[in-house]
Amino acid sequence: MFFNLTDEQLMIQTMVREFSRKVIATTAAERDKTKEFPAENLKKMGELGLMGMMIPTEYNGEGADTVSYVLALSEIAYSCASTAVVMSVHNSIVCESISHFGTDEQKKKFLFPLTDAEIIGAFALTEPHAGSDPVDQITTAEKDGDHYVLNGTKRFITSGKNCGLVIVTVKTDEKAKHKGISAFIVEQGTPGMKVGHTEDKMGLRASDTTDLIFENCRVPAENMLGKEGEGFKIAMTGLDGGRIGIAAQSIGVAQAACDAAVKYAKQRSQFGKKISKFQAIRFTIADMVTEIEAARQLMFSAAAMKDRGEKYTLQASIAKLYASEMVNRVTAKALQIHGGYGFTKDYPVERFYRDARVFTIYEGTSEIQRVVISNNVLKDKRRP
């Protein structure tokens, strides 16, 4: 690990690693089978300060930096990617969006239960026909006195069934394109909001992914997050931070797969010797370790830029693109090292392989990351 970590950051990493291996890992495989939401573990994580890491202490957060956060998130992902994705959306997008754009009243009302994990936060941007192009969303909010009335359907919402509140993006001005999008904080149980279809997914099976349906859902005007027309800005800012989180998740899962492959290679014998003695296996492991380390440095670079208050959109997309593609390569190689056993549920690499697949898709596909990266490079006047 070449990035120069502080003693405090190393302490956080060690603490979360111990908790993750002793508590989170013990039920991960079973939750993958049953799809049981890890509510009790998330509550324990709230008690440890992991569900509001970057929120100021005055709002019950830990006031930690982004580097500390991604270290913690990677350790949770090492044991259970389903738990990590809930932690990531909750911290990076929900808590931080309220912290950055919310009124003082909203912060006091919502951040305290969020950081304690009394409630879990969700973020609703994607719609059935609007994923990579959020401007094409059709969910609307119309002003009616001191309320807004929301109508529409959101799709692929992480924690949609188990969340206590959701940040929802809507059209408040159809003609203004991205400047006509606003954001609202909608509490679970609000009349007119209901949970729709729950997806039966390939991976991340202990993290529910649902439709959220809004039918004449009346939301108090005071629950608008930011100003009218700032929803697109809020969403993109949240996704920048979230993409560093996806890199952290990818690194955690990749490291778990690599460690499992190394352990297996040291134990498995073929042709009279351990397969770890074969050059093909050794070179594969070397490539895996190199790719993980490269992704880790990209993650640290983006996180450090965020901590310094610099514009980090480009670096977040680079880290997300490389790490999410990397984890798919590494888990595939780890499964291959296991041979036929890797294709069975007796070994964890099968779960790692399935969990990794979505990382190139959610919070901006690899194709969208390439659009973001190329746009930033081509408009940079400092380049030739």
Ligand code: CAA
Second form
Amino acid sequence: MFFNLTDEQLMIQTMVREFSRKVIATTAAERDKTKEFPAENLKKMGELGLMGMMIPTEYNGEGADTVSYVLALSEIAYSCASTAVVMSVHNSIVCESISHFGTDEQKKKFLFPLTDAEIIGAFALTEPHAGSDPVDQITTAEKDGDHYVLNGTKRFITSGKNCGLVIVTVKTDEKAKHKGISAFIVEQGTPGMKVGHTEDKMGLRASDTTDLIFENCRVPAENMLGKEGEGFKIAMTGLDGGRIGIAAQSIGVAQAACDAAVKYAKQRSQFGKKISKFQAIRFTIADMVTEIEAARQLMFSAAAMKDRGEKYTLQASIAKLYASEMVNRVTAKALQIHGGYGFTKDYPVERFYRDARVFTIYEGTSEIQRVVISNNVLKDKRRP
Ligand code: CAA
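Same protein, different form: I have the form predicted alone, so give me the form predicted in complex with the ligand.
Let's see the whole complex now, leading with the same chain.
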């Protein structure tokens, strides 16, 4: 690891690594089969301070920096990518959005149970016809006295079924494009909000992904997050942080796949010697390790910029794009090193391969990251 980590950051990494490999890893393969939500493990993660890491201590968080957070998230992803995505959405797009844009009352009311992992947070931007282009969303909120009435359907919501609250973006002004979008905090159990279809996915199977349906759902006006019309900005700001988290998840899964491939190559013999002696395997391992390290530096660089309070949209998208594409290459290579056994459920590498597939899709596809990167480069007046 070339990035200069502080003693505290290294301590957090060691603590989470031990916990993750002792507690999280043991049930990951089983959960992949049963799709059982890791509720108990998330509670334990709350006790360890992993469910509100970057939230100030006055609101019950750990006040940790983003570098510590991505180290922790990578360690969780190493053992179970399903648990990691729940941790990621909860910490960054949910807790951080409330911390940055919430009123003091909202922070007191919602951040305490969230950081304790008494409740899990979800974030609902996507709709059936509006994924990459969220400005095209049609879920509405109409003011009615001291409430807003929400109507519409949200799709592909991580933790939709298991969340205690969800940040929902809605149109409060149909004509105002992105400035007509507002955000609300909606508590699970609010009349008029119901969980719809649960997806049957190829990976991340222990993390539920659902529709959330709003039918005349009355939400108190005091639950609006930020000001009216600020919903798109809140979502984009949250996704900048979230995208560093997807890089961290990618690196965790890639490291797990690479370690599994190295272990297998040292055990498996063909043509009278360990396959780790063959140059084809050694060079594949070299390429995997190089790509993982490159992604790690991009992740650290984006996280450190965020910690320094600099604008980091470009770096977050670069880290997300590279790391998510990297993990798909690395898990494919790790599976190839396992030969026929890699294609079976006897080895974890097939789970890593399936889990990795969504990383180039959620929280902005690779194509959207290229839009963000090229837009930022082309509008930068300091560049030629
Ligand atoms: N931070 C703050 N504000 C931002 C921003 C950012 N990173 N990016 C854009 N904005 C603001 C702009 O400043 C602009 O505001 P003003 O007019 O006030 O200046 C406004 O947003 C519109 O900007 P653009 O014209 O650039 O917006 P656009 O409509 O062209 O869209 C986009 C830009 C990058 C394509 C965006 O739509 C996008 O990121 N799309 C992908 C959405 C996405 O990632 N969805 C994933 C779903 S969430 C998920 O997967 C979670 C889960 O559960 C795992």
